[in-house]
Amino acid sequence: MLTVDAVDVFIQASHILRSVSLGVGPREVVCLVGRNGAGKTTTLRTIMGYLRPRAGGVEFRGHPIHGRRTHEIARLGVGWAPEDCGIFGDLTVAENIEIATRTRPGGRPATERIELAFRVFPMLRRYAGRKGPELSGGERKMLSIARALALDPELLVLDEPFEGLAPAIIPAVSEGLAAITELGRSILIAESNIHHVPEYTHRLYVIERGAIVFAGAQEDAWRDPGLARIIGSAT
């Protein structure tokens, strides 16, 4: 479904990503793990069109998407929830979710997509009339993911969905993501804390200094002493 192939990315004169390759298949949950500054967010922002690779490419459903604008990538079926949530503070919870249905018109009716978002994150239904500044950090995270889901995407790209959350709210977010996978959607997660990687993850990538140093099962990564030091300190 998603293929990142030998991508090199520079930001000004700094070489940030070095031949990064990863893939997400249909109905898969894939996690990209690394320390702060390792290149996780840069990888996701490249997928979403905010950054352009100097070498390599990104394909979605077999078609190149590198070089496309972010809204064009969203219309192809890629939902995006950034680390800072990116919700509209002057809109209510319901309005934030509804606006995503306009980004990708067509397909299932907007009312069905909105209802699905509330069903996956039922806590948000109680706060449908609240605006962004009235929400907690965990509620904003859930809203960001719910809005991405209302796009009706085949793939969700989530940057640090568990970062900064109170321990009590983490299960609600994890259960919401599990429900999304049961709908047949694929998910790519960037995470700096290995302990937040969901147990239902199909494949793990570890990134260090802008390069992928491991791809495989989470338990295999822990068996490698060098990798264990990296992912153990990525908290």
The other form holds:
Amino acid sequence: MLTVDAVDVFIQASHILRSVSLGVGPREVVCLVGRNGAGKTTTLRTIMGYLRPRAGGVEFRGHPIHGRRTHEIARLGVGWAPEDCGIFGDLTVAENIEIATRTRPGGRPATERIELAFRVFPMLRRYAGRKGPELSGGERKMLSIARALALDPELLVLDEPFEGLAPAIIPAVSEGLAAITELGRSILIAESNIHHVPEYTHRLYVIERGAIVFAGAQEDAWRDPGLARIIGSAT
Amino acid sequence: MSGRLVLALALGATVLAPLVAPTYHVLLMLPFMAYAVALLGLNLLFGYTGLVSFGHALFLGVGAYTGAFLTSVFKVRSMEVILVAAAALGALVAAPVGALCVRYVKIYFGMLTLAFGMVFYTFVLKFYRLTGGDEGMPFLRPTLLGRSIEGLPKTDYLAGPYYYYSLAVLVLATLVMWRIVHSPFGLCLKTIRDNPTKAETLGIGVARYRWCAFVISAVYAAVGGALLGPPTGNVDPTLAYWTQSGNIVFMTLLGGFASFFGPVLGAFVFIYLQDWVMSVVPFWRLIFGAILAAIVIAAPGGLAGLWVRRPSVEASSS
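Coords for the form predicted in complex with its partner chain, given the form predicted on its own:
The next block holds the full complex; its first chain is the one shown before.
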């Protein structure tokens, strides 16, 4: 589904990503874990076309996407929920979700996609008429993911979906993600808190100082004392 | 008072104005309606897309000169043909200009549009044989809906048939623009205004949408420019000068760019206030400027912003 192959990314003169490679298969849930500043968001922003790799490449469904514009990548079927949610404050919850069905037509009907987004996050249905500034942080996170889901993507890219959420709201977001995995979508999650990594994660990548230092099962990462120190301190 | 009621009252008053109001005030409504059409378009770019153009007088000029050329050179007197030609030419000019301008945002976009506006102004000013230079070109009385109204005195023509014709164009332009801003396209423009970077992640091609908004706004400005011609009977380069661009941006701010009807209200207040100040004081620009500045400072959301409720503020305070 998604292959990031030996990607090197520079921001101005700073070498941020160093030969980063990772993969997300069909129906897989993959987590990229690392401390703040390790390169998680830069990796996701490179996948989404905001940054261009100086070396290496990114492929989606077998086609290179690293030279493409962000909106083209989204239309290919990559949904993105950024860390800051990116909710459009002047639009209602319903409009925020609806707009994604208009910008990537085809596939499932718009009504079905909207209904699916509300089914995954039922709390949003009650606030359908509210605008972005009237939502709490958790509701914004849910809306951000619901909007990405309404794009009808094959792959969802979520940047720190649990960041800054009240403990009471985390189960609601987690249940929503579980429901999405049951729909058969692939998900790539960047997370700095190892305790937020869902138990249904198929594969874990640990990134440290711009380089992937581990790829494998979650439980294997804990067995490595060096890695356990990195991902443990990421909490 | 509900918005629909206010709108119905305003429309009713506008329809009845030629029957009850002094002719002078009725004639002042003509530039108001022409500017209102142009401002509906400008606000698609300004209020809904977040791009401030300081060169839209270019398209007012394109529309007005199209009408002048058609009536005085090509002897085409049909107002419908003039409006369609103005719209088409506005779009034709806006397509390449917009393609260059929408690559930039904020002050760079504004300055680039200003530069193109001044290029057009210089063109119509200097190409004397073609455009009449600073003397301008006559905009002969057009026929309305195929009916020639040559026998009617000019004032009666303008305060009667032409008044209602302009009103019909304004109503039609308003309905079309209402449909545009409430369509998925309008929603996409709002997302671009709010956060263009995030809008891209929804598959929105930001540059293409901005370009479309630019061309539509130019079409509206050109139609507004064509409507401005018959009342004066002459089109000259001042219509394309940068102060015109400044005026229409100011009208939008005055009425409130966050509201659909705000710019229309701004045009009305601007034109009548300007006329009133001119009639009472000799150094009217000084007073007029001070009054406008005071209004904008007292009502940063424009005049419409004083009336429109702000649900987010109310919700957060409750």
